[in-house]
Each structure stands twice: as structure tokens, then as C-alpha cells.
Amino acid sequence: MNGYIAFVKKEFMENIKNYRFFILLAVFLILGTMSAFLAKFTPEILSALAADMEMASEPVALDAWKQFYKNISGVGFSAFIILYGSCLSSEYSKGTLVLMVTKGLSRKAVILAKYTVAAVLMTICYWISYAAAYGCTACLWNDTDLSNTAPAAYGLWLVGFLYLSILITGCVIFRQTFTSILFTGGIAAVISLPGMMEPIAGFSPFILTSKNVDLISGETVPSDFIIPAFVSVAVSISGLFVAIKLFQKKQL
């Protein structure tokens, strides 16, 4: 336990010193802030660029949330995966893991500490981004009366842990950062395939990324997210368990 806590502290300091946390925070904050403004002013920009272009309808607050979930699930989580794709490869190249493990640090503590720090920093960045999006949307649309924005955001947040567990597993299997990132994308694509099969589509964890706006608009209800949320958590835990088991057998 002492080794785990010490390694967590080391990871937090390292993420501060190498600016990884600040870069991720900047990306998520920009995405959260710009979502509402893009939804609000894109029609005006397009109209200015093309005088003969007419928008079918005025943008509403729901458009801002569409933009938010699109930005976070796409650019935001991609940036997160890219930034943390080197969480173990840098340790391999420096040889620091061999030194720490030979001094008594358990391999399980290494993986858990890496996962803990990345999860905490992702959580901070994500909810700051959500708060920025919520605040900007409320300012630009005073008459908004949307519900379930928090449950919808909570579902997308859970998917972040799913991506992280896959990434950690990839970092254990492969020493190269790029290969770990490709592995994460490939496994995520495989997991998303059941979502295309109607009998089991309702169990796919990626409903949490694709049905957010439907939840806010009232086309779906929070109970529709319960099973996908449990599946997402189960896959995340399983991925972390596999990463620990593989790392315990890996030659450093």
C-alpha cells in the first residue's frame, strides 16, 4: 500500500512537470467553451460567407450539447489517449521500472497507480469542460429548459474509464506508444460492433456516447443507460485486471 501511494504521488508530480495535465485541461476546456459558441454562431458565420445560404432553423441549446458530446467523444478522448499512450513506454525506455520493482514496488501497484492518476486527471478535465459548456449554454440561451444533461454527461464520463483500461492494457502489451494507441482504437472498434446488432444493441457501452442528445431531448430515458453503464464498468474493470495480470508476467 505504501508503494502504491508513493507511486501515485510520483505520477501526479510527473504529469504536472511534463505539462501533460495542463495540455489535457486546456484541450477539454476549449472544447467545452467552444461547443456553445459554435452552435450559436456557426449559422451566422456561414450566412456571412455565403449570402444566399439560409439556415432551416435557428440554433437551440440542444445544438450546443450535440456539439459538446461530438467534440469530447471525438477530439477530447482522442487527445487523452494520445497524451497517455506513453504512460509505460517512457518508463520502459528509461529503465525506471526495473529499478523500482527490484526495490520492492509491486507490479500491481504500478498499474493501479498509473490508472488512478490518469483517471483522476481525466475526471477533473472532463467535468471542468462540462461546467464550461453548461455555463456558456445557459448564457447564450436564457430560455433553455433541458433536463438530464448531467446523466448524459455521466454516461460519457464512464466511457473515458473504458478507453483508459484498454489503453493501459495496450501499454502493457506493447512498448511503442503508437502501437498502444492503435490497439486502443482497434479494441474500441471491436467492442462497438455489438451496437450494430439489433438484438444486443441495447447492451453496447457506446450507447453512452451516441444517445446523449436523445437523453437530453427526451427521446430516451435514463433507465436506458443503466445496462450500458454496467457493461462499460464491467469491461473497464476486466481490462484493468487483464493489464495487471499481463504486467506481472512481462519482462521489463
Contents of the next structure:
Amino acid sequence: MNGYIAFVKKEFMENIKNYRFFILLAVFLILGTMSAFLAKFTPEILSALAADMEMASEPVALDAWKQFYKNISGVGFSAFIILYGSCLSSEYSKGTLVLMVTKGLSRKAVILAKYTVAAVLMTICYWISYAAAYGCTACLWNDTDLSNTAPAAYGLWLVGFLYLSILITGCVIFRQTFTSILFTGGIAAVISLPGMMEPIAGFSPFILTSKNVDLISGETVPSDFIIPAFVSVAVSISGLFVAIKLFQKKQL
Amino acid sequence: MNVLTIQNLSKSFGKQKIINDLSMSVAEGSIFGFIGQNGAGKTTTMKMVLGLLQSDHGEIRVCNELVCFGETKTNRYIGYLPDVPEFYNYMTPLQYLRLCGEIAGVSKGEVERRGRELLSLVGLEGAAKKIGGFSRGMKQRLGIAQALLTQPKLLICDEPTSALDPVGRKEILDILRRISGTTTVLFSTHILSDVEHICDHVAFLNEGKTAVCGTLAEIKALHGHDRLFLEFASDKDLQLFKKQKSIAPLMSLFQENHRELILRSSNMESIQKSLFGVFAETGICPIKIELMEPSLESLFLEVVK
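Any chance you could show the form predicted in complex with the partner chain after that form predicted alone?
Below: every chain and molecule of the assembly, starting with the one above.
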């Protein structure tokens, strides 16, 4: 436990000193703020650019949330995975972990500490982005009365943990950052496949990323998210378990 | 008591056998020189002792506890200094030592006290800048400080002086000599003068096993031959000298190079008596006569031949 806590502190320090945390915070904050503004002003921008273009309907608050989920699940998580993809490869290439392990740090503590810090940073960035999106949407659409915005956000947050778990497993298996990121993308694609197969589509964790807007608009209900949420948590824990097992036998 | 015992250790990388049935032990309180050519398997052996590499066969015990690959239990007895120690560049030396202390379960007060003490021992007490700005020698000294933080029973140094300039080398050797009273040191190198300076026990690693092992004095006495170096003024003198019947028995072990001759024997006194007799009889006056004592270098070359 000593080793785990010490390494968690070291990871926080590293993420602050190398600006990774600030970059991610800025990216997520911009995405959260931009979502509402883009949804509100895109029709006006387009009409200004093309005078003869008429928009079919006025933008509504739901458009802002559509934009938010599209941006966070696409750009936001991609930025997180790209920046965090080097969390182990840089330690492998420099050999910094050797001295830590020979000091008595357990390999399990290394993986758990890396995951904990990544998960905490992702959580901070994600909910700050959500708060920014919520605030801007409320300001731009005063009369909005949307329900389930928070449960929809919980779903995508859980998928964030799943991505991190896959990424850590990739980082353990491969020594290069790029291969770890490719691995994460590949496994995420494989996990999304059941979502296209009708009999088991309801179990796929990717419902949590694709149906958030339906939940806000009332087309689906929060109970539809329960099984995918459990599957997402179970796959995240399994991924972490596999990462620890593989790292126990990894040559440093 | 032995701090480290290695029995019948083997390790291959692909088809290449690096360590082949290696057995050796390091006695408590010694400074043990682990000598071998580049690629002889010194680092591989050390990594297996630290549980960083899996052995194919054999057993390693540190303070009588079995070393298992991937586990770090026996590492609580060991301080390790790799050949090129790497640290977190954004930390200061004291911050790094605090991290090491916390991982090893040393109390905060103790880490502060020992940290400052060790930084002073290795000459880094005033270095408040980040490790990223350190020279190689400074990193090596910080490596020793981190290795000694937990007061290990065994300090393993993997070629600590190989990449340093003469001043840096001397500093590291001085530090190792200073700590030798409290910690057993296993010190791998191919710089033989370093071994002669500080080690009391030596093992030569050749073809994956210990070719020679023992105290420095024992090894020199058992395996070393004294050598007598002769340089003649001309080739004619050398040929005349070789034709003398009385020196024929001395010529069983010799090396010839132009006008130079090296005679080997474990009884140098009788050789010298015979030689001076021959010189008096023939009137040959060699321009140089030198008695060469056995050195680790000559032993090493003999072992790896």
C-alpha cells in the first residue's frame, strides 16, 4: 500500500509537471464550452457564409448536447488516449521503473497507480467539461427543460474508464506508444461490434456513447443503460486484471 | 554467512546460452568484483538476482531467501545501481530519495535524515536543481545514494565506473570503499584496475560460468605466474642467448617478440640465478630486465584465452 500511495503521488506530480493535465483540462473545457456555442451559432455562421441558404429549423438545447457527446466521445477521449498512451512506454524506454521495482514497489501497484491517476484526471476533465456545457446551454436556451442530462453523462463517463483500461493493457503489452494507441482503437472497435448484432445489441457498452442524446430527448429510458453500464464496468475490471497479470511477467 | 548464493544458474536468449551452470557465493562484508568481458553475462546475472529476468534453470538466494522472477520480496535486502541509472528528470535529488523511501516503507523522518546524509556522502548536498540537468557522474552518485537509502545488506553495482571520466571514476570508487564497512558490495566491471583498487574477492565470468573465484590474494597466488621481461640490444644477442644449454629448461614457457623475451615461472628466483650465470659466461648485456608481478589483467587474459 505504501508503494501504491507513493507512486500515485509521483504520477500526479508527473502529470502536472509535464503539463499533460493542463492540456487535457483545456481541451475538455474548450469542447464543453464550444458545444453549446457551435450548436447555437452554426446556422447563423452558415447563413452569413451562404446568403441563399435557409436553415430548416431553429437550433435547440438538444443540439448542444448532441454536439457535446460527439465532441467528447470523439475528440476528447482521443486526446486523452493519445496523451496518456506514453504512460508506460516512456518508463520502459528510459528504464525508470527498474529502480522503483528494485526498491520493492510491486508491479501491481505500478499498474493500479497509473490507472487511478488517469481515471481521476479523466473524471476531473470530463465533469468540468460537462459543467461548462451545462452552464452554456442553460445560458443560451433559457426556457430549456431537458431531463436525464446527468444519467446520460454518467454513461459516457463509464466508457471513459473502459477506454483507459484497454489503453493500460495495450501499454503493458506493447513498448511503443503508437502501437498501444492502435491496440486501444482496435479493441474498442471489436467491443463495439455486438452493438450491431440485434439480439445482443442491448448489452453493448457502446449504447452508453451512442444513445445519450436519446436519453435526454426521452426516446430511451435510464433503465436501458443499466446492463451496458454493468458490462462496461466488468470489462474495465477484467482489462485491468489482465494488465496486472501481464505486467507481473513483463521484462523491464 | 553468504549474502548471495547462486547455484547452477543458466539463461539463454534464443539459441545463445549466456549463463551456463553458474555457481558462486558472496560472503557478508566483502567487496566482490564480478569480472567479465563485454557480453559475458554480468548484467544478465545481476538482473536475475534482482528478479527482473527469469532464469531457465538454477537457484538464487539472497540472505537465504529464494529469488522469484517478477516478485520483489528479496529486493528489500538489496540496493541496486544500474550501469546507466535513470531517474524522473522533473524531480530534485531529495524528492527522488523521498519517493524511494516511501516505496520502501522508510519513515518520513528517517528518509529526511538519511537522504541528507547520503547526498552529503556522494557530494550532492548542495544540488537543489532538477535531475534533468545532472551530468552522468552526478546521476551515478545519486544512483549510489538511492541504492543505500534503505541500508541494504547487499549493494549491487553494474559497471558503475565504465562510462565515467577518471575523476568521476575515482569519486565512485572512493564512495564504494567508504561504505564497504557496513554493506556487502557486488561490483561488476571489466576495468581491472578498479577491482584491484577496492575488491577483496573476485570472480571471473567466462563462457557463462565462473572460471576463477576466490580472494584476490588467493587467485594471484594460485593462478598467477611471475614473469621476467628481457630486452636485448640486438637480435644476434637474443639468438646467442637462446642457444645456451643451461637456459633450455627455462624456455618451456616463454613469449618472443622481436628482441624481447618474456619468461614465465612460479620459481622466479632460480630463473634469475641461471640467467645471470649465462650473462656472465657469454658477455651478453640485455638493455632491460624487469620482473613482472602477476596482474589481474594477465590473469584475465589467461582466463578468456
